[in-house]
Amino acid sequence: MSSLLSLIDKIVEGIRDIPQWLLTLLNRIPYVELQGKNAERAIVVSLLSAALGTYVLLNLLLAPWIERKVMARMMGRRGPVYVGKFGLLQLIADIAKLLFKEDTMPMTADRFGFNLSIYLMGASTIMSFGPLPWARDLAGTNMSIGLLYIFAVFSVFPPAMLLGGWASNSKYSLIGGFRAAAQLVAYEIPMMISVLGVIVYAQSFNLQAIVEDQYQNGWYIYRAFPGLLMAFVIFLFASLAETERIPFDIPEAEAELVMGPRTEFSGWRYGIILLVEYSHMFVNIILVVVLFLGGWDVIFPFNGMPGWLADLRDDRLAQFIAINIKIYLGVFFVTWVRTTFPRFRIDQFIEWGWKTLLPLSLLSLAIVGAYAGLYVA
């Protein structure tokens, strides 16, 4: 298996005689500026980008299929299986449903308002991937501060939902907006605290430097026994609070508040916001798995490791095909609680954030701070 550095080596040597009338023709594009070495960088980050931002787009694709289908499977009855091979292009036929619907806007909504609020909330999911490492040196960008900038982008979030509720000019839109805006402050407060004790052992916010320490250290998970699990299962129970699915969907409880903030939006714009939940998720499955789980490492260490295996661990490829494997393992372990709980009732939802997962968060972070002053100092 060639590595990612001898890829790219062959890339370049694909495109050094790049022809002068493709460079003229690009040179015109604003902010670009592309001569000898400076070329051919640039054309193979682009050709990586696309292809790393293809791949996220097909996982996209891929991952309601496998909800539905587990989802059936656990429920006794079939899922797709009339549109495409096994019902693979279900969702394909979905989104252009949604997008020939007609899209409608309440008469007495804030216009401006309303189409903010999509706006916001797609650029975020959108911009929440950039850090995310996908293999050794593999990441749309390596930022010293990764962790903080995606939580950074989460908190657009709560003010997005309130704003579309509250645009809407609906009382169920509305009401479905302040739970969405109370549930997400209530889980993301335990959820960033578990995440200290990550940082404290790491010592850095980069999260290729957060899977490096586990990979010549081992997981975290499984170390500071017990602060780092308590802070693994609190922040993977937040995590699917963040992301409002069963059974913690109670700003879009149907019973109640016919879909929540939601409510109104139609069309282009409800395909968004059903992108917008599944890329979440997405994000969040990844961040659980980078930060308890090794990310990209393909075993845990271990004394007395086989030479074949730990030259698989180095293998970038190894590294990019195991981090699938844990992530669509999270997407099965989400689609299995949505089947199986039923959903909280929004006064249990709150305080079982406030005063069990906040308490809870704060006792892992002093087991871990323990721990680190003990050892690592």
Contents of the next structure:
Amino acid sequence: MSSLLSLIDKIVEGIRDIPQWLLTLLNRIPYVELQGKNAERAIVVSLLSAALGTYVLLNLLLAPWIERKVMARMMGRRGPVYVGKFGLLQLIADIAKLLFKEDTMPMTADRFGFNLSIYLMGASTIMSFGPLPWARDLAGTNMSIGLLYIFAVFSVFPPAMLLGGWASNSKYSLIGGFRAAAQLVAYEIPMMISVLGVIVYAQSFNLQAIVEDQYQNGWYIYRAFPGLLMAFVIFLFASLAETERIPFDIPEAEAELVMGPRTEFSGWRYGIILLVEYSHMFVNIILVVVLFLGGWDVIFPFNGMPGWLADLRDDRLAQFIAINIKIYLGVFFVTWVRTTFPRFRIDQFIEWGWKTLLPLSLLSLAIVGAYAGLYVA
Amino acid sequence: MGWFLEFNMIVIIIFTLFMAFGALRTDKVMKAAAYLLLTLWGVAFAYLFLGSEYVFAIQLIVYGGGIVVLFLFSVLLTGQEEFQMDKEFVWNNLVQILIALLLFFTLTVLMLDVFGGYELTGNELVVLNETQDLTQTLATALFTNYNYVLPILGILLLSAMLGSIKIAIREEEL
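Give me the form predicted together with the partner chain now, not the form predicted alone.
Complete assembly follows, chain above in first position.
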């Protein structure tokens, strides 16, 4: 036990020296002079951000495994078992397979659009990890416009889908691209309007400030009842529709359109598309947790809270574990929905978005507005 | 770090100009829309480096997302995916060039009027941690000091819309 502790101490000491070492390394480049506390702080912050980004990517390896296992159990199967313990390495094997495949492109495809759509989707997905809060003062970057930034980065998906579908020069891709863009546009608007209620209460776009307000005054899911509860349900369904998961996978609809706008993509391009889909789902689940379910808050505040619980709420490790548990419950819920419901029909679904969810989201905003007026006065 | 910001800014400007040129010179409308998307992204990142992250996000949501999707949809629905470039010089082109120059002149005067007093030193580095009343400041500035800017920008958008209608309209074969 003591040897283990000394090993941990050694590792921590080794990590401590890394910023200084990097600084000396950078200073060896001609014309670069980085000195003082600020330079060291900048390097520490960038290393931490990189570590958080890597953490999200590692979770993107774990979440699909959990999804496949849970889905298999719900269908009475065993799921992946052969590669690694409990089939844990199945996804890594899949990715390796995709990377080593031959890189093919349809002869009549438009090279520029074909590549551009993949690059745009991949880059915007990685960009969206930045402002996600993991504990108090622990986020890739503490942006003042964090929420707006994530929506801005995601808004590139519809044009990228349409472009990819058109550039593949295949009828399945083109129809799939149309459906994807129509669906994304129809559900982006209720999603944004339902979030406005949260912003009215938090009075900030900053994700950390939003969680901090929930930590102080209670989670948003039960505040301004039933305004924000409605917003939560709308946001949840709209985000499921945005990620094109199975009950809403109309653009793919494998019986009709093979793989929708992604039909012609293979090899590493298909790998990037898988990454984009899973991380889109993952980021949306994190957004649901952060906006409505308290984010990294361990338990909602109530009167007469025992002292140890109050201490636990302030502990950063507990906060980090709490948000991870919430995220994986979200993954479980999404999988549950996926195995339970059959696919919608395109016209019903688009109508549902424009004619039901949009008015409901406006109504929820009105309710929240009424509460917020009383709240300020 | 001033040189670093300037270098980035120059890279972004060159990228944006190249993409804008590509949008003008390509023969497929869909491709032109893709170039337009990249141009608008370039403009958004220019905003970011000038220290206005709010405008950056709005530029991405409205122009990078909404407007380009509208363009792509309308192009695909009108079915006119390719068009012929004018190879020879016609009188029409002269009028077009004159209008373009006029618009460019108006915008330049406008920009000089609005930003003429400032000198960009690179100190406007993005301070993403600052939570000020950014929205309020922006709204006040837009509707008091610079309230004549929006209508003139509207004229630019109108001309762009007329141009796109001209490109997308299907000529009746007699």
